[in-house]
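Take a look at this single chain in structure tokens; it is the form predicted on its own.
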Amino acid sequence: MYRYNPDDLALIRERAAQFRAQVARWRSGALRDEEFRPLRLQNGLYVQRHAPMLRVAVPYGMISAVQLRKLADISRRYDKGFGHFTTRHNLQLNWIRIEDAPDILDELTEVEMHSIQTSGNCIRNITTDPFAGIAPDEGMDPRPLAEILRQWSAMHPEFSFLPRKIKIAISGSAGDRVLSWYHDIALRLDGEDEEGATFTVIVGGGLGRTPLRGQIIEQGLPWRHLLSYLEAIVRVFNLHGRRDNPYKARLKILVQRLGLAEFSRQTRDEWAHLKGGPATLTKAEYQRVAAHFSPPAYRSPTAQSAARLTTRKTAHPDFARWLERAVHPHKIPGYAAVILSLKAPGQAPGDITAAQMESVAALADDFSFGEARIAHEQNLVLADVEQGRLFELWQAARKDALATPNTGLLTDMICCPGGDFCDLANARSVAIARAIQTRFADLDTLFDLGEISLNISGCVNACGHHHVGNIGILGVDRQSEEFYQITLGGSQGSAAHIGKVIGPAVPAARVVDVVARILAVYRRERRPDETFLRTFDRIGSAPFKPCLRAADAETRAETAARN
């Protein structure tokens, strides 16, 4: 894991001191609210529906046990004893006071953390694969380049006031676990040349109000030129991106407006001035950063460990279920990656209590070399667990509700905070998630349904990634009442695509019944070993539409009866 050097520490400490002075000026009246707003946003501080929210950066999802303990302590003293992990590897504290923010930032610097560029029109937190460095299908560990991208983009003087935010993902694996096609910019390893690794560059993707799949703008880009090429892309965006309309200001809109060919031409023209310049990466700099991500001291597996694991699977069916859903392959024999679920029944998806943070820290220290990862599905990952200790880990994780065996199943939902916190939301998300958890709490039912992704967003900004859920739920406002639009058939991965709206929006009270009806159609129509997505792709949306029409008719009948 990357450790800050004196320059890194000086930067975040100076930024924290600067923000302390800005808060003091705001409290004294020397800064008006409208003047203070861009300053606090640069430091990840929002004013939400009920209280200020601070978004803490967890670059490329790597977090240490020490950092988790500090976040637990901060959440207890300055918040309500919990935080919320987002789809971009950040942790949100939803109940802080603005006056306390400078103290929190100072404490974060003690463990090499900050909130810089977690908000505002800038390059946001760089994301990558939660299994980076250990995935069997990986051709190159992307974490050193993700860290280099973090350092390049942090407080970049030319890109601090972009037309809108830029989200970047990088992957070194054959499988797409970073939602490449729906980022402003995505980098995917595609091979190597005489200089080393080369990347495909995808540009212009995004969800939100106008969901668009990204397009390939460059292939075979040598790793040495990543920074200069990205700088060229962002310069073109900075030059042409709209600043008069925030709804039309994203990079994806510019790519659509200019067309990929013209956007590519302008990028290459800009790159001609940058290629081979100071932004060209050197092998020495790469090796300096990569040294922080060297493999830990793995131990060789024993035959006794494998035999013991088989025996315990047979003796403990609950353990066997957890192994099936929570344990992922590792490139080192005798090791596994383990997902710690933040989707226990009754738990708001992505929420984590201070006690759970401390529990994960202890598990990371004991089982995974003191480190954990954050997945964009809002779960945590221990990347380096000895297979011979999986039973021990399972027993320990269960004590703090971190071992729910629902990864990849219906109740493993991506869910934004919604109307309970966010002042942009049209409807609540967490309440719907909990209602679905309650209706489908039975594990036999979940395992019978098989792999299904259900994502929930409280508004069109799509922070819950509803567009790419097999079942997507979007909160909409209908005459000040909470209604929900249902989409089906969305997916992540290499063939990621947007789901289809299948009928009229339904009120909150009918959402769970609609989901149950949709699943009943799936059960009736599916073939042996067929997932929900494959069934939908085969039969289309027509068999599912009556589920929405029936709910709409029931709602209209009730409304008529009341009137």
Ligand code: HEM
Contents of the next structure:
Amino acid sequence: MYRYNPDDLALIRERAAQFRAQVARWRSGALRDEEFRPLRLQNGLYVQRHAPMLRVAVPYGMISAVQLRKLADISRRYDKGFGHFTTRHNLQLNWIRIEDAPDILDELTEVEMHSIQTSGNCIRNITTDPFAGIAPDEGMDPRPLAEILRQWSAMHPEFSFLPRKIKIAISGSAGDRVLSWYHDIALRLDGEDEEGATFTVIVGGGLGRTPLRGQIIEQGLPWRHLLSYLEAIVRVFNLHGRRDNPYKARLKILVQRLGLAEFSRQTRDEWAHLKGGPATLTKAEYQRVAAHFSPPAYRSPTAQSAARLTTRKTAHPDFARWLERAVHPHKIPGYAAVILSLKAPGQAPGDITAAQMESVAALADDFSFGEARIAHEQNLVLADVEQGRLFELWQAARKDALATPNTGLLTDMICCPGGDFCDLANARSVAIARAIQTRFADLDTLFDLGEISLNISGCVNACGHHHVGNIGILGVDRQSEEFYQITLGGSQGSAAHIGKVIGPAVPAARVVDVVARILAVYRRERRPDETFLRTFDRIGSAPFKPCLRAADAETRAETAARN
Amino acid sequence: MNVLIRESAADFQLVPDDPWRIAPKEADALLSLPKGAWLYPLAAWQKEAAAISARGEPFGLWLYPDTPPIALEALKPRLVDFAVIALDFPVFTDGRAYSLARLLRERLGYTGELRAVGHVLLDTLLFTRRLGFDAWIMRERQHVDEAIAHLRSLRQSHMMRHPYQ
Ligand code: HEM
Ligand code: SF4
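Structure of the form predicted together with ligand HEM, please, following the form predicted on its own?
Whole complex next, starting from this chain.
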């Protein structure tokens, strides 16, 4: 993975020092609250329900064992010994003190980490595929370009005070594992010309209160021109995005208002000036960065190890189950990528304890060249594991509750921290996640239900991606009672789209019942080997509507009984 | 009280008596302006360019961040006439002037004084400096020494370098 050179390191150290000075000026009154707020946000520091929260960047999801140990250590000394992985390759520390933030940042620099632009109206942390560099369907490892994007966007002088945030994802694969249709800007490898890789550029997607699918603005864009093209898009946004209303300020709203054709015309006009300028990437620079991502020293598989894997599978059905769910194919024969689930029963999705961070670090050192990744589904990935050692890894991961075989199944939920931490929440999303985990703890049931995604957001900001869950659960406020709106049929991937609301919101106490009823309808209606999503696409929402009516009737009956 | 910091001779100085004032935009008020160093709002310049030039004194331009880039491009042949261009920050989080500054410096080749006015913070000196501003109006006298020290320290700063620009 990318190692900082002295200049990179000096930059984040200076940024940390600058932040320390900003905190001091705020405390002395030289910076007013409303001045300090955007400045602290630009550096990932929120003030939340119970305490300040610091969002640490894990750029494009790559994290080393050394960094994990440092985060564990920081979370113990400055927080309550745990952290929360978000959907955007960040780690949130929920219980820090503002006055400690500068020290935390200094300590992060020791392991080449920072919190630059993890929040605020600027270009946010760049996200990519957790299987980057190893996926069999990959045409190009997106990480060197992701690192270049990180450096380009970090403290970009023109784009540090945008109308609203810009989230960029990049993918080098045929399959879409970066949610490219729902980012402000997404870059997807689409082929090659005589100079190398070319990209499709998607703009104006996003979830939040106005979910909109992105649109293709450019195809066949040569990799050398990625930065100048992005500068053109972001400049048009910076100059013309709305600044009077934060709810109407995202790039997607500008693209919608102007229409793709006009937005694209303005972008191309800007690009005509920028193209070929100093932001043009050179081969030498690309190669300098790419050298950091050269493949590790893989070993050739032995026939013996393959045979051993087969016997272990037969002898240990639990292991076989875990293999089925947790293992992702690798382009090198004899290797596999392994998903370490952060969705064990009772665990808030994405939460990780300091002890677990250290265990992951040890596993990474032992099994995966000292590196791990963060997947946007809030799990961790060990990308380079020898297949012959999967059994050993499983046994080790199990000890720290990192081997729940539920990846891609119902309890592999995406869930925001909701009302337990977040100021903006209407509802306690984590409590709903827990209730679902408890109700559907039985593995046979989970395996029988098969591939399904259930995503929960505590409010309309959609941090938990509820729109694109096969089942989406959104917390809404009804006369200060927690209600949840249910959507069905959303999906990620190349054909990603937004789910449909199936009826009126239900009270918190009814959500799990409604989910159970929805799943019962699916089981009744499904054809052999048909996933939840395919069944829904075939039969539509009508057969699911009675699930809500039943919940409604029960609520009314209960209220009547109480009165 | 407003104070001006300006880059000169590769250093930064407090300029005690800044003569520049913002002119009114209304045409009749313009005609009766006393002699002086005036920064004309774009609308005033667009209407009265000839009269302004005919006054025979140095003049500048004052730009609000909603200035369309296309209006700037139209100014290109006359940019050499402006002694100063002031870009206004109604609040420091309004980043439009950053794009306008880049257009002026990079695309339109403006080489005169580029001045940040309005809500200018110690914290935005870095960005403005990187985009080619060379003068800043600070609102508070007491922050000037700090600002000058900061600007000087930026000369060695890694935050001033940008690998892809
Ligand atoms: C606890 C503190 C958090 C706060 C205050 C917060 C706030 C917000 C807000 C206000 C938005 C809406 C942006 C807009 O529509 O313009 C948003 C979007 C988003 N947040 Fe969070 N968030 C928090 C935590 C998280 C966490 C924990 C995750 C991941 C689990 C997350 C992931 C996202 C994502 C992916 C979006 C994008 C939705 C879109 O495309 O617009 N956030 N967040
Ligand atoms: S979806 Fe709402 S409740 Fe959940 S983290 Fe985002 S802002 Fe907070």
